[in-house]
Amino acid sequence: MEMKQIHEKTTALLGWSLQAIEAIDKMNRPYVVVGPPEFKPFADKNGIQFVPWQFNVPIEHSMELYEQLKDFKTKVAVPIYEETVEWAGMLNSLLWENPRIFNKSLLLRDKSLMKRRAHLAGLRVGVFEEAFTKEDVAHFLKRMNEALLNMDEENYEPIHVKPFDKAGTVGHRMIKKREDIEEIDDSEFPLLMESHLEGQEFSCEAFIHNGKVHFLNITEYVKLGHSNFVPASPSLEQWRPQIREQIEKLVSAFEVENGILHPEFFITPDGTIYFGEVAARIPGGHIFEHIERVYGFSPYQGQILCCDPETTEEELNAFFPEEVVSAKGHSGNLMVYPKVKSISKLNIPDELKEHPYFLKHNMFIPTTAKVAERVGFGNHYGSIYFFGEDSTEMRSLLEEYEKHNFYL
């Protein structure tokens, strides 16, 4: 879409994200971004208005790059990536004079607040607590299996240990025994603790304004860390009333107003949604390319609008298209974890390549041949993108990809 209005104010993006960048490039409004010094060079070759920073000083340096983003007459700055979210949060409390805007977006930062948020607010969720050491793990493994009336330590029903503010799954560790806890360094803690739930994983993206959700996509979870696809096969998508319910809670419980929510959900066969978690920055796992394929509008640019108090009811109903049946396909993705510990060449078959879903890959040989030691879910190797009109056959492809070794 063209956007034809003009706009005098300045946008900041928070985070390096070309994607974005070229996003907002056409959309007709001035913009700055704010990432890391190493970027500069290349900002300054292609014209790009650039504020060095790192994210990972104390936020109390916020001032500071505030009275720097007033000098380019900045009006909402928009978070990328997880470790900007509070950094929006401030600085668009500074920037509209609402020290509440920085205390809401700790709770989407924080996987222990925001579960306890949720649950206050009526949304179901699994059993959990705060670890801060490796005994409160074990006890936790033991005494959830109590309740399920299973004392055999050899077949424990696993729990799951993630980081209080990583984002998706870096950090994510599923605990069956005693020796999963072991593998845990203390320097890890404090850690969330979890039960495991059964059930259909999936993710929602929710484009909101004043309040109110512009635009709902359900993402389906093949495998979670490893595959899924956009929209949803029409076994999930039936659920779409219920679903929208969930994420209208989520929005009043965090009391979110612009900007997007990226929430995790588990739904059992029988329509009951539990809660996982929730972010409100780009989705990783390629989730807006998908959108993007299918849909044909940029999420990005969806995420810029929303993002902004200013942009007006008409503009936000121009762009955003009907949910579900303008969708043109399905657009999904398989990230390639090596099987092997050392890398020699690639695998790849040839009925791959040559099935009609099949769009392309950006797997490589990597210059140091020893795979690095997956930390939880760890970093894949590269991903295959797929697209077609069948959501089974999708999912079939990514189960049956999803077992083949790439990598040898």
Contents of the next structure:
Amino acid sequence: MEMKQIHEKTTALLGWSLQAIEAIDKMNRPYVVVGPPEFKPFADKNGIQFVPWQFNVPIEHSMELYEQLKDFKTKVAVPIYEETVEWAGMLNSLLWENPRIFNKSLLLRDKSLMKRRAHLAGLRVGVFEEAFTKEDVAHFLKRMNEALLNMDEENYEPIHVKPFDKAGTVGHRMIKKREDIEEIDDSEFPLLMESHLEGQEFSCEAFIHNGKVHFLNITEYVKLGHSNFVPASPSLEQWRPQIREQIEKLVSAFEVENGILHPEFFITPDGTIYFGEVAARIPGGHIFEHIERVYGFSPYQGQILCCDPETTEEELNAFFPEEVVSAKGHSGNLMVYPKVKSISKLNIPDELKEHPYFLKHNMFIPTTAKVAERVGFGNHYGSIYFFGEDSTEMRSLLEEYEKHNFYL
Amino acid sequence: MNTVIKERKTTTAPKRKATTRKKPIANKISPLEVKFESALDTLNQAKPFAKSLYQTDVYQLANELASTSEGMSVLFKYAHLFDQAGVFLDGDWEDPTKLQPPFVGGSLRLRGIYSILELLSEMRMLAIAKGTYQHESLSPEHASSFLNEVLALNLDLLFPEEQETELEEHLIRAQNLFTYLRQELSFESVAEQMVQEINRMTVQRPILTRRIIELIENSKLLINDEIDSKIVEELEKYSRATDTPTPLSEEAAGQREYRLKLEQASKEELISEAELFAESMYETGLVSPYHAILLRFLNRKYQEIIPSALLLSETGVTSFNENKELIHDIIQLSIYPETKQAIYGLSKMLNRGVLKLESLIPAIRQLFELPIHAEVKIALSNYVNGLNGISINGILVAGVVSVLGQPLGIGQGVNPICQSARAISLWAQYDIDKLFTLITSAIRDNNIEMAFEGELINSSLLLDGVATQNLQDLDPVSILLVPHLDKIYTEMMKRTLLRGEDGHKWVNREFYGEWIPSGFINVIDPLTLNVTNYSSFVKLFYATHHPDYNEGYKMLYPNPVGIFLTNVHGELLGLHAVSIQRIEKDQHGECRIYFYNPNNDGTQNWGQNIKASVSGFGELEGESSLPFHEFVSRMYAYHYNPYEQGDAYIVEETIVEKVETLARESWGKNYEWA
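Structure of the form predicted in complex with the partner chain, given the form predicted on its own:
Every component of the complex follows; first up is the chain already shown.
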């Protein structure tokens, strides 16, 4: 991507991501990466401007970072990870002398505040409460089921819990019985509890500049934490206008000026949309890779352009393609978790490798055979990538291979 | 046993045919190749910092390709591009000049990603060897010899045994690699490499020969028409030495039949058998199991032929004649086909003339019937598996005979026990009485007692020691003594911890023997851990040890010294214990240090072109040697006799500078220099 404008001021990437670094490196604009100190030798070796920083210190230390970034003539900070969203908020507040940016960013870092804000703005949400102890969780589970007139403790309707400030599926647990509650670690409190929502789950990746949504991607989840594809199937895309409306409500409720929003929703067959949660960072689950594969632009670059208040409307119009119709096909992936305790063999069926939709996989037999215990949804061991024309075929592939045992 | 070789040959020939497919037509590009090419291209386009994002795709596709022999040639087609594209960037395989053939087999046998990287690395090496890729600092010749050595060390992958179960993917890939390499390289150079490897190992005359015999067994698979007759002869010489080096043994179908043939043989035939066995044994350092059968036979009926069967020297014959009864009993009790290697030890022991030591004869006799502690029985049980009637006492006697005959053939195997191995070697040379005291009490009581500064230390009361379990690849005497020695040494060092000086200064004299000179110097200051007074360290060593500077004092006893072990790139690997056996001028007038290295790998390359040699400069069996200054550059501690010392200030600064440069640019990088 060649940028016509000559940029003199520096963009700071908060968080170490090679993909993001590679994307900005191709944009012909100065940048600095702020990341954990262990990356310094690598950054030095490769001539990457680098500020070593630990983001797990109190935000009050941000002045130190601000001073350092000023020396690099930084004009904007771009958050890469969940943990850096509030840092970007604070730094941009300082850089643009607008304290509200930081306060807004905090809304996105607290799942409970975020939900309230969305509720206030008129988005439809499930029933939710905050929990500070295990007792709170037990109480909520019981009361939810009472409300549903379900007295059968053995077959309670589930609830979900998520720590206030963790990204994606980290710490996300489904609770059905007392024992599930006992497994929650004390460090995960406080957390948000919410009712189980039925319906098709999906996420959106909205690229926003000057409060306007310039590009809206819809990612269809086949199974949360396991499989998804981009763009969504026609049956979900038919609700795009309604979905866009929800996104615009979010943008105004959270007063998002510049950057990306990555919310998750549920939609019922009659088109009722429930808000799940929202983040202002790069989505997981390989979604950016899918967007790049089908639309041909780098979403990382898109995010950087959107974060930069000085980007012009023309630049953005030239950068983003038309949604859905310009997609070259559907790009999807399956994240694979071992179903065994110890891995001795990979089992990748030839039919899979020979399927025209199969692109690649990145599974190897890990060096340590023992499989790490999963906490919440945990981390996947490998991914399989698909690309093809037909969303029905894509969905059935993802469903079929989700059942397969790739690790033996 | 020739029949066995033939049999194996015939079974491997069709197998080779099966895996040797004709080369695929180069212009037919498979979909997999298209994917590989594009993944490689994407990697190539990426900036260095982003390579790791794209390397995995290349590895994954290489993995697929390597599962077929056609795929291997596709990999080779692109191998010259690997470095430029960044396939190995930022990993252990990045710089091919830093790779070492002995590690290849291990990596290929790992599951997962490392075996794929290793395989790609061999393909790059092949591209260098074939000239399709010109590497700036690695020549095609070097690459070829690298691959030859890799093949020679991993012949089992080239000639796989028939497997009952299906092989795992990574092993199939490794076999495909070796089949491919074998097509591209000549068998002859692999065989040549093999001969070099066997020569190198046998010239040291180790007591344990398991690894050598494995190599010889493997090498049999290589012998075919393509190979130069000289190399075949060499390999066959070794193969015969461990099997049937004489006409009668060659004819016999097995050990029992050989024994029957001996009954019928004429005395002339027996003498000729005896001489041929002895000749083969002395030429290779390896002993045939039939040699043991002959010796046992002679022991009963023709004791007078035994000196020929052992190739005894004048000293040896005298020693034999004076101790006929003892030798008879030793052979009867301990020389079996399974302990065949002790025949070489017996021969060397007699030729050494150590039986002149009066106390030794009752000491050996005592071992014949010494009661054995239960723990010792367990520890030595590995040696008795399936033996025809040999007792544990017999095993121990055979072990003692080997140690007395080949004191420099004692090895530490793969165990971190250089101190203890060195101790046994030193005592077997200069303090046999002490060795026997230790052996006897270890066998009987499972305990060793040593005094440190007047206080007794009992090994059975100690817990610490690096090597009390999992000892592998050791001779019986080492298995017996090392756990005790290791604990005692550790305990003695512990007692010196707070003295502010290197404890070896006191411990070595108490542990090894009073004959170790009392002067001691260590180049590392124990308080600051800095290299301190390096030039005086060097000068003092010259003044006490170099014949041009030390007023002509000769070494009476070996000197146990500490060295920094460095790898082929001069990088520090760790501390190591060796002993200097003697210091003399070689045939070119260069002063060399001849030393015993308990790791039995005397030709290790220590970097900076410092390569210890084991032959060619008058080295005795089991000795390694280096030019004086090269050895000094790796030393960190030595003993010296303050009363036998020349003037340190006479030593030229240029010499010190030379040594210091070698030191600073190798192990010295890991230290502060005060």
